[in-house]
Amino acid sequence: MVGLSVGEKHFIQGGIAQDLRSDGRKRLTYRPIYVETGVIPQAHGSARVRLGATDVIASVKAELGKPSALQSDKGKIAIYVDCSPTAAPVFEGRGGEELSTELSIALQRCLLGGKSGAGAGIDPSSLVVVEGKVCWDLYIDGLVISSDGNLLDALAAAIKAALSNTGIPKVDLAAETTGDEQPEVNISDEEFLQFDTSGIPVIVTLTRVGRHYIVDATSEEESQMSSAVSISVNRKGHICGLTKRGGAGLDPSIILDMISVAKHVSEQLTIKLDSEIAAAEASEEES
């Protein structure tokens, strides 16, 4: 928890009420976002995202596996988050473990949809090589290096950038198989398939402080929140997932208003993130 004096708390709350936050932003304005791709050479794709003093890395590793019996036409995707103990004092010991689990579950809800895959921002059917027999398993790992609030939005942006940076080796069948035989495959060392990230949403977290809500809250602002709702929105304006934290309840009408605001904010965030990812990949190719 961030330790603030009574005066500091009133200053933060008063600024939000007047639409002038302590760092000069309006309630619905993000901090500058910076993206760097290809930061982990051993991964199939990786990216680093900085949002103010919040700094996170996401990496993607792809392995050939077998689809589950219940979803034979889909690959498997797993998202794990780790919070470095040096990122914030609260991450030391079990505090970091609990937050890592909370962030992992929230990202899965917002990016992978329900258990059936409905509403998924990442399409698992695109990972199938041979239906029922061979698929790609994606392991997406997030690491929090430095924390100054709004970790979920930053991690989602890093995952989107890492998947955009991901090249999956082309796979060809070595020979036809019959029955339950596991097919032999040839994995190319030269040809790679780029991951389609056009449907991957951004996450917009609206944090309620007093009677107002803000986007991209800092750690100090989060310490004053009553609740927060994170909404994943794709570039078509469709809601892919939603998760809430904080003990205070919210009236359904307020949640509907938050969804409307998140849709509006997501448009500018998507444009900015696409621009930063394109610039980062161009810079990586030059180097």
Second form
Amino acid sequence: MVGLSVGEKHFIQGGIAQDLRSDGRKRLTYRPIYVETGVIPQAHGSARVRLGATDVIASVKAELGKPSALQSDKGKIAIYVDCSPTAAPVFEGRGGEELSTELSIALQRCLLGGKSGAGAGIDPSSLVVVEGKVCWDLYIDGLVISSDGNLLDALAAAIKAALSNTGIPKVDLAAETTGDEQPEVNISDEEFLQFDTSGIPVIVTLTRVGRHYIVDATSEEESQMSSAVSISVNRKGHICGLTKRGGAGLDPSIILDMISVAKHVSEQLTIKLDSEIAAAEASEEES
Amino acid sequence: MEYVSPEGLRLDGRRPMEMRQLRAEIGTVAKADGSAVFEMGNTKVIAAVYGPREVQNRSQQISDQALVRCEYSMANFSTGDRLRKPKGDRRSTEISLVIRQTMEACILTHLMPRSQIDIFVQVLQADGGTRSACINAATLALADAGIPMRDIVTSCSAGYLNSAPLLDLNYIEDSAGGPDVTVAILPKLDKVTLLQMDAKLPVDIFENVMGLAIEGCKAVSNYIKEVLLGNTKQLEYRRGL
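How about the form predicted in complex with the partner chain, since we already have the form predicted on its own?
Full complex below, order starting with the chain above.
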């Protein structure tokens, strides 16, 4: 995708080996992160996150639905990612589908926990209105507008910001129903319920280039990677999900080393992201 | 349903001849050669232009002019209810074609033979008039990419409801079933490059409605010129000229 000359490749690899990357960062420094909330007024919650030249939007829409028979006490949450052709001409037509699916699955794995919903960032049982009858279905849509590497971390941050921006309308039951009837509900348009977003993890992707690994790789650096590990870590420092990409094998001891580094980096990222989200929400209220 | 109140106000509080608020921003996609965001009220679109560059598919190469391509896509969250299958349906194929033909008419394609220009428009929010907003965004993005053009193209729609011509329909007015006339013009050359209408309308009223849409296009063109001038001044300032 990225056309680089031999000299440029050497320059990137050499810079990483000396802990001074092409844009002046150290190996474990993130690019500045900018958060903007409420960008899509039609959605229940939305956020735009910019990480250098990477630019993503996440939106949350809630619809009333029926819980599945197997898990009658839980609402449904789904994450879909779409890569807009504005980000790169290769995403034209169906070209972005493979990457979109890869990102959607990785995000689902990292943020939503297992099939039973255990270990999810958002508690699915908080979405239930009437057990077995009515629940909220949460659709989280990510859109990549501009891509300069590290899409997964940016999307996870955007989803976290969008969810803390989300207000779900309060639902009242209209009348008592018995048996198998579908109960009638009133959707309030004044009262909104907020989510507890403190449990949503952040994703830290460590990209291995040469003998070292870096965080927040740009697309030039990603083109030189041998493999990458995405680790999602929550506020308590627990690991919520893990994905390895790229062909080259990794020594198990290195993976353990990467996890401890990711844990350390995630602390700073969580603090930074929290303050950015708070600032974005404050500026949204002002305007 | 009443779309224009007896006091002469529309559902969103506008006068019949009033446009929604316009907002534009240039250079929003860092990696593209040219890009812009264009908003008409709640309708919001992003356009990105890549090129002129080498033709990717050799069989499509044209030896005496540039190949212009366009893709229109809608985000899942752009409409009131969530879209399920956004890619490649007939409506978006048609809009892609319309945008491509309109933009091709103003690009000086003969100056860039054997090359390709890609225009991608992405709808972030749809509230009526996406076609017009996309054309306006594409114009700004092409100008930002520095692609030679005859003139800027601007577009606006107008309709006719409750026996009153209305400028710049929003989604509720658009889905009311009345006629919707979309016009794109080259303001300096004073030529119409795109004209579409659905539903029926008497000829004399059509003339009025089309005149109104053209006035709308001119208002958009004044705004676009202002934005481009502001952007150029900023570039000049940054270069220290």
